[in-house]
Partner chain sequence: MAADPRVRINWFAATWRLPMLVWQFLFFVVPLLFLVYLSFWLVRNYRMVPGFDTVNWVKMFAKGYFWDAYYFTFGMALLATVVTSCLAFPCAYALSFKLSETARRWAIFFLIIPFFTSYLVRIYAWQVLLAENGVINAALAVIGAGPYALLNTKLGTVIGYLTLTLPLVVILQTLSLASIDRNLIEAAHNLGCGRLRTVFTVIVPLAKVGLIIGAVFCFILSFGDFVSPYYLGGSKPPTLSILIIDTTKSGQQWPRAAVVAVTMIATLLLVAFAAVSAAYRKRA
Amino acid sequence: MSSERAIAWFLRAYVGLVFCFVFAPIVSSFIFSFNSDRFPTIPLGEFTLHWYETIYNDPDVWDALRVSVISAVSVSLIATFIGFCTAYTDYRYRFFGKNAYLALALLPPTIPLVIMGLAMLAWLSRIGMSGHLYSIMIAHVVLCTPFAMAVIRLRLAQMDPSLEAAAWNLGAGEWRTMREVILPFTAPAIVSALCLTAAVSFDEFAVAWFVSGLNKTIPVIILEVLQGQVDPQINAIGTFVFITSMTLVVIAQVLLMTRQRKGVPGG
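Return the structure of the sequence above as one chain only, in the form predicted alone.
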C-alpha cells in the first residue's frame, strides 16, 4: 500500500510539474501585462493598466478583433454543420470507400500549419479569393471541421442504435427523427463543437497569416507588434486571447462531459 501511495504522489508531482512548465510563461505574461516597466524584469515596477488602455485605444487592434470575431463565429457555425453531417454519415451509413472518406475528413489537423497555409494561399490565389475575410473563413473551416466531426461522433457513439428504428416504427419520418431524436441527443456535443471550433479559429495564426492579406486577426497583430520591438502590449493582447480561448475550451469540455449522463435523447 505504501508503494502505491508513493507512486500516486510521484504521478501527482509529475503532473504538477508539467502544468507548471506549460503555464509558467502564460502566468508570467499575465503578470507583466500589469507591470509599469517596459521590459519584463524582476523586480516588478508599479501596477498599471496602461498597456490595456493602449490596446483599447488602438484602432488596429479593434479591426483585428472584429475580423477574428467574425471569422470565429462564422467558422464555428459552418464547421460544426459540416462536422455534424460528416459524423452522422459515418454513424448512420455503410458504403464503399468509407475508410478513405473518414481518413480525408480527419486529415487537415495532421498537416503542418505552415504547409496548409502555403497550400491554401496557392489555391485561393489561383481562384482569385486570397486576401479577403472569407479567405480566412474558408481556410479555418477546412482546419476546424475535423474537430467538430470528432466531438459529435463521440456523442453519437453513446446513442442506442435502436432509438432511430423505434422512432421510425412509431411513424416518425427521417427528418422528424433527426429533429426529435438525433439533434436533442447530440445537442451538448454540437454546442461543444461550436465553442471548440471558435476557439481554434480565434487563436490560429499560421494559416491566417498566409491568407488574410490586409484583414489581420489578433494573432497576426501580435506578430506585427513583436517584429517591431519588445512591447508590453503583447502581454496585454496575449492575455486577452488566452482568456478568450480558454473560456471557450472549458465550456466545450464541460458540455462534452455531459455525454456521460445516462438517459434518453437530450440526456
Second form
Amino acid sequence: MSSERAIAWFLRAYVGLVFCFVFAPIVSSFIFSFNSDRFPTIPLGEFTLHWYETIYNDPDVWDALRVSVISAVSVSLIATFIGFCTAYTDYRYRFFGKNAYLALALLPPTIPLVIMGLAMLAWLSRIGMSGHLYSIMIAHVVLCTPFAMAVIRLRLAQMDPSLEAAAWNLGAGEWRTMREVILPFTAPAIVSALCLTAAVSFDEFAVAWFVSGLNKTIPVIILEVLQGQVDPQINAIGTFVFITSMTLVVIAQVLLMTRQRKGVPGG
Amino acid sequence: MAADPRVRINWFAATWRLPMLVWQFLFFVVPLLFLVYLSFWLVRNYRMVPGFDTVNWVKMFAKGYFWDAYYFTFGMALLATVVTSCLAFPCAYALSFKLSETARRWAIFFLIIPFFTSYLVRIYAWQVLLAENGVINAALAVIGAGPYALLNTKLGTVIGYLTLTLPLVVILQTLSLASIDRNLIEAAHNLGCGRLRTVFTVIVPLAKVGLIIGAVFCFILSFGDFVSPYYLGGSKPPTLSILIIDTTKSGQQWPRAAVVAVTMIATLLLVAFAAVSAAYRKRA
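For comparison with the form predicted alone, would you give the structure of this protein in the form predicted together with the partner chain?
Starting with the chain above, the whole complex follows.
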C-alpha cells in the first residue's frame, strides 16, 4: 500500500511539474515585464513600468495593434460564418464526396505555417493581392475556419435531431427553422468560435509575416524585434498579448462548458 | 426527412455548403497547387519566369546543405516526438486514472489555454530563462553548478518543441487513455498483472491509436516549426523551415523555396500515412 501511495504522490508531483513547465514562460514574461534589468535574471531588479511606457509611446506598436485588431475581428466574423455553414452541412446532409469535403475543411492547421506562408505569398502576389491588410485576413480565415467548424459542430451534435424536424412539421420553413431553432441553439458555440478564431488570428505570426508587407501585426513586430537583441519591451508586449488571447480562450471554453452542463440533461 | 428536400435543396443547401468550398479552394488548395507549379519555374536575371523545368529540383537535391538540413530537421522532429510522447505519458496517465472527472476537465481546460497563446512570446521567455546569465543558470549557480550553455543547443531546440507540443500531446493522450474500459484494467490486476506490466501490455496497446495520433501531431508541428530551432537552437544547422525563410526573404529564389516546401509536405504525408496504417494495423 505504501508503494501505491508513493506512486500516486509521484504522479501528482509529475503533473505539477508539467504544468510548471507549460506555464513557466507565461509567468516569467509577466514578472520580467515589471523588472528594471535589461538582461533579466534573478535576483530581480527593481519594479518598473518603464517597458510599458516605452511600448505605449511607440507609434509602431499602435499601428500594429490597429492592424491586429482589424484583422482579428474580421477574420473571426468570416471564419465563424464559414465554420457555421460547414458544421451545419456536416450535421444535416449526406452527399457524395463528403469525406473529401470534411478533409478540406479540417486540413489547413496540419500544414506547416511556413509553407502556408510561402504558398499564400506566392499565390496572392500572382493574383496581385499580397501585401495588404486583407491579405492577412484571407490567409487567417483559411487557418481559423477549422477551429470554428469544430466548435460549432460539437454543439450541433448535442442538439436533439427531432427538434429541427418538429419545427418543419409545425410549418416553419427551412430558413425560419434555421433562424429560430438552430441559430439560438448554437449561439454559445458561435460566440465561442468568434473568440477562439480571434485569438488564433491575433497570435499568428508566420503567415502574417510572409503576406503582410508593410501592414505589420503585433506578432510580426515581436518577430522583428526578436531578430535583434534581447529586448525587455517584448515582455511588456508579450504580457499584453498573453492577457488578450488567454481572456479570449477562457471565454471560449467557459461558453463551451456551460453548454455541456445545460446540454446533457436535455439531450 | 419528412418533406422531399430535393425540390428545395438548391438554395438552402448550397448556402451552407459553398462558402467553405469556395474559400478553401481559392485560398488553400490553389495556393498549394501553385506552390508545386512554382517549383518548376525559372529565375532569369533575378526575375521569376513561368516555365516547366526540373532545374530547381536538380540543383536543390544536389546541394549538401539541403540534405544536412533535411536529416537534421527529420532527426530533431523524431527526437522531439519520442521525448514529448514519453514525457507526456505519465502526466496523461495521472490525469486519466488518478484524478476525478472534474479535475481532469479543469486540467484540460488549462492545457488548452497555452496552445492558443502566443508561441512566439513563450519562446522569447525561454530565451531569457535559458541565457548564459539567465534565471536557470543563476539558480544553478546558487547550488554551485554551471553555468551551462543551454541556449543555441539541441537541448534548447527540444525545450522549444516541448513548449509547442507538450500540452496538445498530453490532451490527446489523456482523451484516449480516459476512454479505455476500466474493467479491462481491473481484470489485469485481478489476474495478478503488475502495475508496470499492466501499463505496457494492457493500457498502451488499448490506447495505441490515440498515442500515435498525438505523436503524429507532435512530429508535424516540430518538423514545420522555425521559431525554436532559430531562437533557441541558434539555427546551427538551419532546419528546412529556416531554409525556406532564408531563400524566400533573400530575393527571387522562390522556386527553390518551393522545392523545399513540396519536399516537406511529401515527407509529412508519408510519415502521417505510415503512422496511421501502423495505428490501425492489428485492429482490422
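Here the structure is a predicted model, which is why all the values come from computation and not from measurement. Numbering follows the first chain given and starts at 1. Basically, rigid core = biggest C-alpha set you can superpose within 1.5 Å across the two forms.
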(message) If the two forms are fitted on the core, does F10 show a Cα displacement reaching 2 angstroms between the two forms?
(response) yes
